[in-house]
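Single chain ahead, written as structure tokens, the form predicted alone.
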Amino acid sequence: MTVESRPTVYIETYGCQMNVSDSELMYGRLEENGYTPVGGPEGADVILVNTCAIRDHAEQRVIGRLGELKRFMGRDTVLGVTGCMAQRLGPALLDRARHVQLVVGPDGYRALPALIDGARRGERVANVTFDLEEHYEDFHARRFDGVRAWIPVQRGCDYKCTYCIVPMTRGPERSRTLADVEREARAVAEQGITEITLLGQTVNSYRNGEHDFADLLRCVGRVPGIRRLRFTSPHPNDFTDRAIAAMADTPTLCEHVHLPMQSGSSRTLKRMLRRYTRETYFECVERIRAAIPGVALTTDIIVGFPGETDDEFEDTLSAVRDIGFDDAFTFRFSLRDGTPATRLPESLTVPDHVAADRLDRLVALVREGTRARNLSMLGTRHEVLIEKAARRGGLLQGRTRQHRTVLVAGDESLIGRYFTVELTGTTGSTFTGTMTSAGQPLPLAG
């Protein structure tokens, strides 16, 4: 069979990187079983949208988006469901869309060259059975990216945070071999990547056997061609003195931590069940940042969660003045069905527009000491991998080892490569740069 002959398939991915990284091992899986990876859902044979379904809106958008990919299908063309939001609805998405045939949810993705065949005989099928035991080890991912990996060492989470969906449609949490995080790490390596991320919803509470999570970042930092290593999402619970005399003393780690911290009251991190209190989150960052000197932070915040009173509000932003993020991802609380913060008493529901409020404030904040601090950085020199061409005509995006957005002029040549930068303007949250010299020459993937 020619390559032209070949059924092909799109993947629309939405959410964290997990499901960017669950779309690259979905594309492997089907290449291997005879389909051609397209970039878009036009004469595709098979479309997939991978889903999140951490907030509403998310959920919403995916909907919206699964009746317009109609006017793409032919009469055998397959649309699934996968990822996390088909992991919650499961049977009921094809009945709220019935052009839908297929629902996957995050641990059924090795059966998905038969189901798109039973699809095909006009089978319509949910598969959201969890699989304690799967990691996709034998999937070869076919990665998007030539200049960075992503590798999941970690699926599910323990921790069961009142707002959080995850454990629902992820599972409980089980880490990888060791051996095999290594197996992949070398592959990733041996195709020219140099820079690698770790994956886990709470990273850091890696543990396989005799190691942990310090083990695996030793391991990985030494793996030969890996330049920069990093890792996302931890929990503020989970940094051992061991794991962060690991980061330390592990010369690839990229000084970087998204650390996140959902609230700045302790009350208030009392009722999302987070298991740590303000003053046990302030002690973790003084830790990190007496072991990494010029560590760079970012965090998770959450307003409006319910009970969220205008004290519990001030304590946020007085947490984010006195920590002094680098960045900050800021979100409304959102309500999720089957969450246990479903069974907090509707009183202490927070009104929507002292919610929508809190988030101005809560953004402009950020905005302004993000803005302040890279305003003080400017005429300094930074590493910048190069990644891909910039939105913006003519220039280049790179980030440096602390994972600042950096555009420099430049052809496409450029990208894989390192280069010292000086940062000489910046937007407030991106910086411009000039080219002070090259590192070494970086082959691309593929």
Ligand code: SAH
Given for the second form:
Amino acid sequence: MTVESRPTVYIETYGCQMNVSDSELMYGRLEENGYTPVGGPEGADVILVNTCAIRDHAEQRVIGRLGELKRFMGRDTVLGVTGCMAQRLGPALLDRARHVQLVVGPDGYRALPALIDGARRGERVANVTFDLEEHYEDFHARRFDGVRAWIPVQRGCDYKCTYCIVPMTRGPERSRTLADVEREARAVAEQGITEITLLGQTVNSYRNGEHDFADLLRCVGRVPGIRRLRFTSPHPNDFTDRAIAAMADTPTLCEHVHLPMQSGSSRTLKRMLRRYTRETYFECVERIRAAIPGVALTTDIIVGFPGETDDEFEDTLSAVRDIGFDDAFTFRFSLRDGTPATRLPESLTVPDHVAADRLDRLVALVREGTRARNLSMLGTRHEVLIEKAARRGGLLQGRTRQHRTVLVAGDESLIGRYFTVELTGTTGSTFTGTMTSAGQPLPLAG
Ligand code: SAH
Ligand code: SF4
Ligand code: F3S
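Next, give the form predicted together with S-adenosyl-L-homocysteine (SAH), keeping in mind that what was shown is the form predicted alone.
Let us now look at the entire complex, which starts with that chain.
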């Protein structure tokens, strides 16, 4: 068969890194079954939309996009919806969008080649059963990023935060074996990738037999060739002293922790069923800061959760001020069908204009903090890994170990290399910098 006659597949990815990683697995699976990945929907034989269900807005975007994709479809094009929204809506999605032939949830990707064959014969199928054994160990993820790799270590989630749809879209938590994660880490290192991010919904609750998250960090952190290790997202309750000690002892582990707080009010946290209080969250921050000097902290915060009073929201603002996050992703609460929050009395609903106003105030506070910190960092020097060409003309985008974005001048041959960079300017959120040591790469660690 000539290359031209191979069918093509395009996967459009929404949502979190877990979906990005799943798309890499799907591309790998389909490539092994004779498909060629392509970079856009134009002319693709198979189009898959890998979706997110976390907020209503995320789903509305996908619904809009499915409509748009019609114009790229020929008579034989197969359009499928995968991921969390597929899992959530199941067969109902087939009724709602008549041009969609496949609906496949996060545990169903093994069957994709067969399901696509069926769709070519005119079948319309929804495959949304959970498979608690499924880690796709025999798939070869097709990575398009040659610098950084995302490695899932866990699927699903056993927390039941009352606002969250993820336990319903990804099922119960299960961890991969340490040996499988290590094997994948070694394989990506052999491809020349030097940065790994371990992925899981509550990644630090990782457990495989006797091995816990601390063992995982120590194991992956010393894979030869890996120079930067990251993980996302940890849950504040799962930061054992052992895990924090392993972080401190692992030189490749970057000085950055994304630690979702959700709210600074113990009362709101209780209604969210986050299982920690303002005080224990602060303690967790202190333990991390004491063990890892200079650690950058980022977070996720929801405003307008049912019953959130002005005082409770003020507690969130004061927590943001007191902790001094390096950055925060901020969200307006979105009520998701089937989540425990739907059972809270309607009288607790926070009116839209109140939630919108709170979000504005929170965003302004976060920006102010980030800006002040970034200005104070001008003139300092950092190790930067050049990741890719920046969207702004002619510049390269890289990151410090603390996950700060830096734009530098240079040509694309420098992508994937490490430099010492002096921070010379900031927009408030990102930096510009100049390479010192005349652009010489740092000697490789280990
Ligand atoms: N497993 C991760 C979160 C994954 S979802 C964790 O526990 O931290 C990413 C973020 O989306 C969450 O941290 C939360 O801030 C936000 N989010 C989740 N459900 C939401 C909802 N119903 N409305 C608004 N934001 C939500
Ligand atoms: Fe959702 Fe909570 Fe699980 Fe995170 S820990 S995925 S917020 S239920
Ligand atoms: Fe979205 Fe599913 Fe991730 S709901 S945030 S894509 S786990």
